[in-house]
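The form predicted on its own is given below as one chain in structure tokens.
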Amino acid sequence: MFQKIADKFDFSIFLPVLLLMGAGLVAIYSSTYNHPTASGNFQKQVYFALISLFVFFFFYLLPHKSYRILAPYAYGFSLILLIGVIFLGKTVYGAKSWIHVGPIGFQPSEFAKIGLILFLGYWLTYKKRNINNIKDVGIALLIGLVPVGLILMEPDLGTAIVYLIITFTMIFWSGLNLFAFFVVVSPVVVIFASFFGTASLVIAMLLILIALFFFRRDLFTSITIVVVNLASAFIFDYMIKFLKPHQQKRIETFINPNADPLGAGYNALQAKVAIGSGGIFGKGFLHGSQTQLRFIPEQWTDFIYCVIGEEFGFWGSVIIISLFMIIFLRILNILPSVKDKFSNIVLVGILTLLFTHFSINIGMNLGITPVMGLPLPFLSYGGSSLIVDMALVGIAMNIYNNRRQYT
């Protein structure tokens, strides 16, 4: 009996998700305990958790074929929301990323992730696309770049980077050959290298030249790729001047967090102190000095992981990471059994989104990635992110249930 249920409902994904949600509630309670302005956030997160469970089962029980049918409409509605937030949105932390309908506020950029993943999966598998064709790969990139452009207008650099990673990964998984993937991704590598100065940019360009020698393409193609990469670095350096001052400061702080220890680098440095002070077994629930003395502002959001690291120590942190690894490895294990290509690519998009948020957020807390304002899935406070995460898990579980079917 249990085996029949397990064949349709994957408990090895669902149970770790529930445990992560529970850990998030514990950490939110601790970080808002006796807080003068956030004492009600724990109760709100409990409501969000209940709503998200309803959303999970809604998407899990939705007829499997409906995802492909709804994909274009979900993407179109996402773009409308992203355009609407630019004109009607409320500015929070320097970004106009929230829309309020009465007392209810939500982030369109969170919900638009579902639309992007579904529609990109739909387009990449519609009428046997040749993704190595310049036209087809160009349209696929455009599908991802349109919401990226709208999100940058808010501006929200962190979320825009997540959208780019999802887009590149789904396109590559759909059958993009290695050379085409190199052409698409190399400008991103050059842009990232330019953050660290001229020396790193030169090293990146040398690596590109070595790769071009390996691929042995004609001289015109090779020169074109080099010119495009150099242009990307210079154009991005020019565009960076249009970012908000706090976003420029985040990039500078990533390169050297100690350059502004009381400003943009403060949260990252304090998070490392909190995690390090937890030791092996932690200081105990409600006994974290960094947490209870509120050294990190609004710690219940992006820096929720350091609450666990301080109060539950190394072992608590390892348990959280292990639960995520169980989810990620299980999804990877499911992928080969998914017969339908649309479902397969969508599942890769879901895995990419969750893993990107996980790796960047944990990196933020450990001081090895920039502070991008990305929540930790299932743990960070916030209704929009939790509901979207559970909707994506519901879609993943729906795909597992129908993995032997073709749509």
Given for the second form:
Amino acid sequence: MFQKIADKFDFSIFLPVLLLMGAGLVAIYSSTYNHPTASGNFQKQVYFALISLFVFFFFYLLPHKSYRILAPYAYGFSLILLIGVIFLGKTVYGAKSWIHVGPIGFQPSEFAKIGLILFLGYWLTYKKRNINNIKDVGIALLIGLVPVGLILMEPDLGTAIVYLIITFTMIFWSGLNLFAFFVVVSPVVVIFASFFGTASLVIAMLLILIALFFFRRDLFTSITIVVVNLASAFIFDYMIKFLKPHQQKRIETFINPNADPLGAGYNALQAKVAIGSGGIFGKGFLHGSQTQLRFIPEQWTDFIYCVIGEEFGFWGSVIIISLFMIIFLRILNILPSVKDKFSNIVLVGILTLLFTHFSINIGMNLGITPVMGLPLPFLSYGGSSLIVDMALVGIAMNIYNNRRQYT
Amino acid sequence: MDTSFGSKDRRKILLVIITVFFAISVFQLFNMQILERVVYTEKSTENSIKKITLKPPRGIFFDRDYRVLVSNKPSYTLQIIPANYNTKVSPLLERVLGMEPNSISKILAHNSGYSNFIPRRIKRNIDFKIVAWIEENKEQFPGVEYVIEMQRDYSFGVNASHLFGYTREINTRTLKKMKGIYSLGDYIGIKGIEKTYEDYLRGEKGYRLVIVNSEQRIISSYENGLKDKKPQKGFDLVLTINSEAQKVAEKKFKGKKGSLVAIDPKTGEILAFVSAPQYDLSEFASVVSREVIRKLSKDKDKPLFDRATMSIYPPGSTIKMLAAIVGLNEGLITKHTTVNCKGGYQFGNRFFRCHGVHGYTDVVKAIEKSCNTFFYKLILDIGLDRWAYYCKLFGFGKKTGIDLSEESRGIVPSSDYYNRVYGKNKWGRGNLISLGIGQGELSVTTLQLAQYAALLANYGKTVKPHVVKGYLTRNSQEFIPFNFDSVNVNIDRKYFDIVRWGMYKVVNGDGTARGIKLPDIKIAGKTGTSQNPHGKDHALFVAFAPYDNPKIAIAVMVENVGFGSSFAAPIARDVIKAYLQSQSEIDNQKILSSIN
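Taking the form predicted on its own as the starting point, write out the structure of the form predicted in complex with its partner chain.
What follows is the whole complex; the chain from before opens it.
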């Protein structure tokens, strides 16, 4: 009986997700406990959780074929929303990322993720697509880069990076040869390295030279790639000067959070202090001094993980990332059994999205990646991201349910 | 690599990325929460636990009979936190507080190197009406606050400004040297007893631990205050001063310039100590003292200058007893040696005058009548360097070592000194002659004269002069005495007897101070006139009493008034009288209480 159900409904994804949502509610309760302005957030998040469960079942139960049909419309609608937010958006924390319809506010860049994953999957698996054809790669990149450009205009650097990574991973999954993939990705790596100063830029360029040596392409191609990489780093460096000050600051902050402990680096530092001081077993529910005395502003959003770290310690923290690992490994496990290419690559897109959010968020809480303002899936406070994440889980489990079917 | 859709290799790469990140995260968590936990816990504690310093009250001063001289009282202090302060309200505040324009910005500029969140004192002892007014208009004055602080209370009838001294906000230089003990805004004694006994008076700071949130608002006490430390009040000092004698001395010096030091000759305890004009210590307590000090230091009468220990002048005839003792001790004269005073002394082609014609004069008469002729001859016999030796023996030309911060050593001329000042062989015995009557280069302080009087009173034995007897322990109020070195000139008692008899006759015979004779108290003394090239001479008087069993030795100097007997001697008499009367009253009380 159970096996029959388990064949259609993947508990090894659904249960960890439920547990993570529960942990999120606990952490939100703690971080907003007795808070003068945010004490209502726990209750709101409970509503969001209930709505997101409905959304999950809606997407889980939606006819399998409808996703492919809906994909172009979802993408188109997403682009309209992303353009709309630039004109109609409300500025929150220096970024225009919210649209308000009556009493409900939402972030188009969250919902557009579904559109991107579905449409990129649709396009990459359309008939006999050859990804190793330069035109096809170009179009695939374009599908990803259009929303990236729109999101950068808000500007929301973190989300733009998530979109880039989703695009790259899905292109990679569809079989792009490694050299081409290298050509596409290396400029992005170089740009990132250049954030950290000349030394890391030099190291990145050296790595690229080594890689080029192993690819054994002709001299002309190799030199062109080196020049393009260098040029992109310099152009980006130049463009950073046009970034909003808060974004420049975020980059500086990541590079050295100790430099300005009461300024922008404050959150990153306080988050580390919260987690580190949690010790093995934590300070106990509602007993984390960093959390209860509000040393981390808006902790219930991007820094929710350090509530767990402080109040539940090493074991609590490890359990949370282990639950995520179960979900990720389970999706990886399912992949070979998903026969339909579209479903298969959509599943990879969902995995990439969840993992990117997870790794960047946990990374910034632990001080190993920059502070990029990305929520932790299922735990962070916020309706848009929870509903979208649950929709994606719904799609993933729909794909699992229909894994044996070809469309 | 396989370029087919969703190949095994590509799945492996995703698997590796995910697993590696998981490993890194767990490793980092292990690192932070287990290995470096202590570091982060410390930081988290620092974050939320604030230490509020509690300042102890300073120790207070009692006189020798445990009457309060200086105490503490609570008062309102207005302070400004520069970070929150709006300089636009300065003119209004200055007007309300009665301060000079721009004085607030000067105060704020003074310690500008320190954190803007440390409050700066603007004015102490402000009126409650002003406090109420500021409280009512709080929004207009961001960063302006008032606190209750303990401040010195001088309302006990004794001012003794140069003796007590004062405290002041610690300056930046001292602060750097004394880090850990003091912090910005602390008061530190910088003059008088407040300075020398700073370590006893200051007390120990305490603290209160409180839990604050990220806005630094106090949420609650930390561990119910169990780890708090109470401030320890400074030790109360028992001074050697006698209030009655001190009050009389201060009163007698009103409107005069000069100094007075009275000592118990047996113990070296200073009974009264005046440098006039004085300054008002209560002014120091109420205003941020920088302004007051600036005003006082411009005063032409130099009230900040401690005349008792710092002002030096020739001792005049008061030095004659020393010359007599040297003559007797060195066998240059005996009790019966006489000199015929014909109104002066012929030395080479110069005639040194006496102020009378005293005829055949022995040493006692020479002191009684202050005969110069006798001492002109004697000093020539003593010689310069022997004279210098004895002057030093009796405490001149060196610091007495009093427990007050500043003291001048005075001048005792010797051959070396004259060679240095006039050049070798450019001075002669003529210079020596005027030294015999206490004029010329020999310069002393009133404190040294008082110690000299004490040595005469007590046959060459006394204790270093001091103003503090000891302190009281915090809990049991037990008296712990301080110890001071004794002083002994080791000269035969019989020579003192001769000189003391001369001093007795100065007051009780036909001497220069017979005007201050008292029926019930036998005073022995000696007048002096200190020649002053800049104006009228200074009047001097040294004395001790009672003659048979001296309980008080005293030196009085009044500036620019002329001859000693008319000005200095009556002051000495009144202080002696006040002291001995208060002692006999206390003795009577003791007798009464022992009977009961």
